[in-house]
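Next up: a single chain in structure tokens, the form predicted in complex with its partner chain.
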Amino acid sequence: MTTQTETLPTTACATCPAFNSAQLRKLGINTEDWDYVVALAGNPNTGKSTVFNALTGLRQHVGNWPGKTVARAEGGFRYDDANYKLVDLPGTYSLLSTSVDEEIARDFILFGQPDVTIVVVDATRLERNLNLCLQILEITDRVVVALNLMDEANRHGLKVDERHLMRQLGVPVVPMVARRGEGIPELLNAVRQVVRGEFAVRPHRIQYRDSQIENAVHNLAAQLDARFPGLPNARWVALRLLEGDESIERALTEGTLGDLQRGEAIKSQNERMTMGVVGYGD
């Protein structure tokens, strides 16, 4: 029995992440036979692609400006006897508006049902970055926050209390300087813990403060729960239906939502969304 308050990584390995990182094998574009799917999300310009490259050994180019990765890129790595497929999602500010990028990212997190979603967060612009992070936490609780650009934060005289952040968000938070490889071992460790259910996630829930909205969400979520017992993100689906999100409405009427309820990763959805993959190497 894990206790409710236990949220910090305490396994023996956590104390020796450097040892574990020796077990990282970068698999490049080879994503055959993966055991777990990991999505990589984040605001534009947070070093998302740097994390991607560090894990897969690929060299996706990253520029210092927003919106570089429009399409999805995939890569693989092997860590601690398991193969991971890493999917780099487009950098977005939000998942609630209606750009193509946001739809690709949102659909993958929702329908692709990754085993873990790493949210890369810029420590120097935490507030803006938490906007996306909180939205993702509403969709999935299997999240690891990569608190990147810690060196930049120091340079700007900012001190980020990652433990407090971890308590608030209820998911692992790993401080990193991805471009120097700092924090990669700890990130891998956190990903493994979430994959194995060793980290008791208690994701932050957004307070809607407006009682009418809270009631509406509550009612609709209850109805969704009754129709699709075990749907992992009924609250979020309710929020989207209230906004009249057409692709979620379609998922509801076409029964795609029902698949989510059974926890089946929808592979065909994966295929469908590769339409956005452009560039690298072809």
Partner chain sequence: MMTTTRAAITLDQLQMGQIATVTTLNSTGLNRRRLLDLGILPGTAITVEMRSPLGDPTAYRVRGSVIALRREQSREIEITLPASVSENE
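Could you give the coordinates for the form predicted on its own, as opposed to the form predicted in complex with its partner chain above?
There are no partners or other molecules in what follows, just the one chain.
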């Protein structure tokens, strides 16, 4: 696979979804000159950083999330005549906001609404890793699963049926060995298919058999929609409230949930960076 350095265009695609996302700027992400914003999520020790490095090469920038001491890594790549900004989210086991890392990942996926979220999972520990994957699918249907460490799975005699997993999850699943570059072209193609609507995603969503639970979720979600018009995925927020998510409760009482939803533009100290991109498939 060959790469080449490209210079970003000077004007942004005003009609691309990323450029209608003032909330991304609120979260510290500069969307100028990028056609799409891609989030990279996953448990620790899944090879997420290896995937990030494989996609972005040396074209990376490291700063902090606004108001946090947690580091934020960004990079860029070009594929099939489009420029992608890749944001590496903190490695987490869930989005239940029991830590700052989880809160950052949750807010970025829920309120930032990236064009695609790549979820890196360890093929040898699917049961553990799919917990985060299913939580992300509750928030967004624009997901690609990077099934990494397939060589380790084979070495341990584990056979993963990625086609069956794709049918069950309803989103693309790409087998990979990221440290050897295996699966990177397929991952890029899957991302392109999702952002362009060429893959008909049907994400797995949990439906509760108990009608009282479903009714409670439905009614609370309706109240949230009325109070915060345009709130992304009010159902997911309702579920978190019913489960006693203190950070969501605090955001409601302090009004910060509304601030995030409106995406008030706050210029990040890191916004005006200049970056090349790694080119694929040009």
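Because the structure is a prediction, the values reported are computed rather than measured. Positions refer to the first chain, counted from 1. Between two forms, the rigid core is the largest collection of C-alphas that superpose within 1.5 Å.
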inquiry  = Considering the two rigid parts that describe the motion between the two forms, does Leu220 sit in the same part as Asp115?
reply    = no
Rotational displacement of the smaller rigid part between the two forms, which moves against the larger, in degrees = 22
